[in-house]
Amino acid sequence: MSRIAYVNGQYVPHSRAFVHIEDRGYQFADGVYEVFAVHHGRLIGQQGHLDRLAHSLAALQIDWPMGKRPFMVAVNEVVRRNHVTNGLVYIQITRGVARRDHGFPAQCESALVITARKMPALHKPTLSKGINIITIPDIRWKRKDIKSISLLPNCLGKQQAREAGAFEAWMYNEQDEITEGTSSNAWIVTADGELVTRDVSHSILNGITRLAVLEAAAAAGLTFSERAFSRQEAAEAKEAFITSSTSHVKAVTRIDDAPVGNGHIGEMTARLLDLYVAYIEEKGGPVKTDRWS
């Protein structure tokens, strides 16, 4: 059975899902996106994704293409029609179709595309196996808190990682501080046992999985710090991991080809993976989702 996409009010075969050549997303990357994980038939972090989407749309002055209730009906219908039990849903909203001009058009209807695809179910042994990452300069714009479809620097960084035989690249700013990964949030456990992830600001995209891990850690009585950390701290960390809707909680065992700790998943990372899985299966995602920048 062919995949089904939602494009501006219509459910169409994925192979015939097209947008206009003057859609501002195509012309200017004038749009935003969200990615929902689907776990055992359930959308993870639904409210968090909706709140972050609202933040991104407001920042770019793009209108919702429809009310939030019919919007979620469309999202769930795409999941149903594609028979996705475990996988992801991609949502993109652009300013819409208008004559090419840098300024915003006076009248323009937002364009909406929704797709879904199956992926393997969350598998703890795979997430625990460990990945290699590299560090690269952060060359992105200054509003990383907006989930913009303008992702060329991220793509360049991801390709650089792949060419280096790594899974991900962590980006660092002019102060030599790690900001985040090209498609994930960055975490370390310091030599002193401090759990650290970067604080929320315009410098990072506040991940929904990041928020879920923080809430799960707090519920379990674990302490953590939201602060900047340097490349040197990352190099000296005894544990590291990444979080995202597609990677969940994935152990990092090498940074710039040097082992992290003993080169295997650490105790804190393994515990947080267990806590995260239990948390999303019980709660479905983070509760407090009002911190974006």
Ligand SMILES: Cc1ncc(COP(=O)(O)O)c(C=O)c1O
The other form holds:
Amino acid sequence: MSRIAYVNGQYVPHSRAFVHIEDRGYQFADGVYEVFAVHHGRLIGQQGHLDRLAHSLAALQIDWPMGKRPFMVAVNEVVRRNHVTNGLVYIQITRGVARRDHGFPAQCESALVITARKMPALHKPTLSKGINIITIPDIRWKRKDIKSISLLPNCLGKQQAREAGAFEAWMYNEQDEITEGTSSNAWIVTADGELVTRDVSHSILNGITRLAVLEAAAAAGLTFSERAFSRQEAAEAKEAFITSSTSHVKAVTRIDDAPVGNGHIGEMTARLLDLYVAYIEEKGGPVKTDRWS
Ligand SMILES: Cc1ncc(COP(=O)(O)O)c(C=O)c1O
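For comparison with the form predicted on its own, produce the structure of the form predicted together with this ligand.
Shown next: the complete complex, the earlier chain at its head.
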């Protein structure tokens, strides 16, 4: 069955889904994106994704291509037309098509593309198996809170991870603090048992999955710290994991080729994976979705 994409008001076969060469997304990476997980036929973290998208658009002064209600109708329609029960929806909004000039065009209609793709259903044993990660310098710009389509440093980092036989790369800043993964948020349980993920600022993208895990942890009475943690703390951590809409809660069992803890998924990580799945199945995603930077 052929895939269907939404491109600027039309549903078209994926193989014939094109945008103009002077779309500013293509020319300047002048746009933003969102990735929603679809879990058992339900969009996860809908409000959070909408709020974060609004934050990214406002930061770049890009207009919504349409109202939020018709926007969600289009998103759901792409999911329906592609028969996605488990998978993801990709949404990209750019400033639109204009003669090439760095400054914003006086008049431009923002452009919207939506695609959806099936993925294997969330599978706890696979997420529990654990992944290897490497650490690399964070060479990105200073507004990581904006979900910009300008992803070259992230792509270079992910490629470096792949070439090292790893699944993800955690980036560290000039203070030797871990910021986040190339497409995920970073978490550790320190040697002293403290659950830690970096606090929200311009230094990270505040993940919808991160927010859901924090809410699920709080609801279960678990304590955590939102603070910067160093590469050294990560190296000495008892447990580590990543969160994202596509990786959910995935255990990290090796960092820079050294085992994390005993080299298997930790107790806290396993608990948070269970809590997270129960939370999104009950609530549909994080409830508080207003802190992006
Ligand atoms: C840099 C970065 N950080 C964090 C995340 C996790 O965000 P979410 O949980 O909303 O998928 C992503 C996801 O793409 C990302 O690209």
